[in-house]
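In structure tokens, one chain follows: the form predicted on its own.
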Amino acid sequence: MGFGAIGAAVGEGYTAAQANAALSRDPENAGGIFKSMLVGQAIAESASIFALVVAMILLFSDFSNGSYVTVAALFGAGLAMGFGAIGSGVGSGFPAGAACVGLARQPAISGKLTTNMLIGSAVCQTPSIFAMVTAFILLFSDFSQSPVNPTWAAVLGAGLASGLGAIGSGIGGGSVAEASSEGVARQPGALTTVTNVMLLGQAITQTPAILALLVSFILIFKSYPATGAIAPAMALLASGLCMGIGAIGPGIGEGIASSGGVRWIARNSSIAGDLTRTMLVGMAVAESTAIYSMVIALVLIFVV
């Protein structure tokens, strides 16, 4: 609860100062943008939430008749969730705040301006939706007859690496959702075009934290034997660092580069196709440094 409480506080923050920004160039349309703020607010807030939830079935659960390995995946599902929170409530910030200066601009778009914000807000929560489900995954398997060497290192390596890897990927998702918002604002007859850009970027910009939840599924679902050796269960747990922490530079660098495809095809829609194709080429050279984490994540964890 202590992390997850870190990324939506960011993110409404951000999201009220832009709100005052907006009314101070527009004071005729203080309804407006505070409802627009407190609609962005609510949605930041979710992975807050969803933090808050794994933390009372931790706090109020029986798990009395577990294993030592249980205990290790329930320290992983608190990890992966409250690391997990932090990049979706500090990006579902960004569409937000854009929406609000966007009313003070076009008042007279205000429903299109909020259904894009909605939009882009929502996809920012999917990373912390990926966390939340290794988080019950951890919570809820029956780890009884594994061995305690080397399986309490998978799991608390799939904890961090499905919550590390969900922050790029949140963050990330909300600087394009961002710049969709104030395309719209800026050109509101370029709204198809901007919407589908910016959910074609966001698709992408969550591979990151796609890759991690994936080798969160291997470490938890792959059966281990037995052993007394330390290497084995250090080269798991060092498996979900190296995805988890691999995938945030990644999850944030798509998103800048998105950001920037959608930003300027609100400018000048006539060469989307050029535009999107840059952005894409781009996103793709990004995403390699992830695919590297992943190769090394899969080796310790099938090959040292």
Given for the second form:
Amino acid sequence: MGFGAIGAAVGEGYTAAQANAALSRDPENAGGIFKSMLVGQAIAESASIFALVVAMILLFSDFSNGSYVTVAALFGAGLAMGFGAIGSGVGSGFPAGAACVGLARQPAISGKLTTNMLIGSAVCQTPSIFAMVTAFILLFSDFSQSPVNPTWAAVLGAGLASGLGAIGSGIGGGSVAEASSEGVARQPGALTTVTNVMLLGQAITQTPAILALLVSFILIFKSYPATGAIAPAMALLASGLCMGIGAIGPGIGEGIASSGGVRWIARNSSIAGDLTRTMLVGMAVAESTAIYSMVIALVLIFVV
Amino acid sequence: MTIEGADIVKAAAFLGAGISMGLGAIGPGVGEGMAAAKACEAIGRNPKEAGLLTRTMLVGQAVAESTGIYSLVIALLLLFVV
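Right, the form predicted on its own is done; let's see the coordinates for the form predicted in complex with the partner chain.
Time for the whole complex; same chain goes first.
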């Protein structure tokens, strides 16, 4: 919950700052800018509301008959949702801020701009929804049949993987949506092309979060032989950490790459094909380190 | 449960491998994204040079990738050699 609140606060703060910048540019349109700011902030807030729900469940449920595995699972659920909400909170703030600035520039297209912003920030929320899914699975699964020793590390690792893994994709998806809102405000005529490329870019930006979700599902649902040694447990914990941290960079980087593509397609839509190709090649290369992380994570689970 | 020295060394090696690859993936991921964003910007300004710019982008990204590959090598060493 604490981590989740950080993201929402940063995102909303960014939106408010951009709204103020926009207001100083175009004071007559204060009402429209204010409305756009509030809508954008409400979406950025939703990630932290997910975190609040998970925190409430953790606080008010009765887990008195649980083992150490349950304790680890609850801890993992809290970490997943807390970290997972950071990215989406920060990311959703970006398009909202860009939409405020865009409204000041082009008040006439407020409807199109708001629609574009809403689509972009809704997609930004998906990584935090992935994290919430993992958190709920961890909260409501029954681990009483599993051996305590490696399983505690697996559930903790699963929470870390999908929580940390959602940070990068949330922030990255936000920078794509920001470029798109900015582009629509500059060139309202390119709305369709820009929205399509934005969705393509955001979809690819989500892939590190999806890899992290995959690793955390494997960690949760694989069954482990009981052991007294500490090395197998550490391998599972490290697997979650590796995939989770490893997904941050590619998520942010793909977002930056795609935001460059979207921004310049808006300015020069006659070469959309060339730009989309370069954007996709660049994103594929940025993805490679996430795939290395997944390879190491899978080796840690299945080989060593 | 008795914990032996070899067990602890192995546990630390696994943890180290995970952290090495995880942290090592952040920088290249962000850096390659920046390279690609700049390439898109340059192509947007000067579409005629798209081929040359894409080539330069890929060379730059390959260099940025190298630290990611170092992390991968270290992680594999920690997993299978130590």
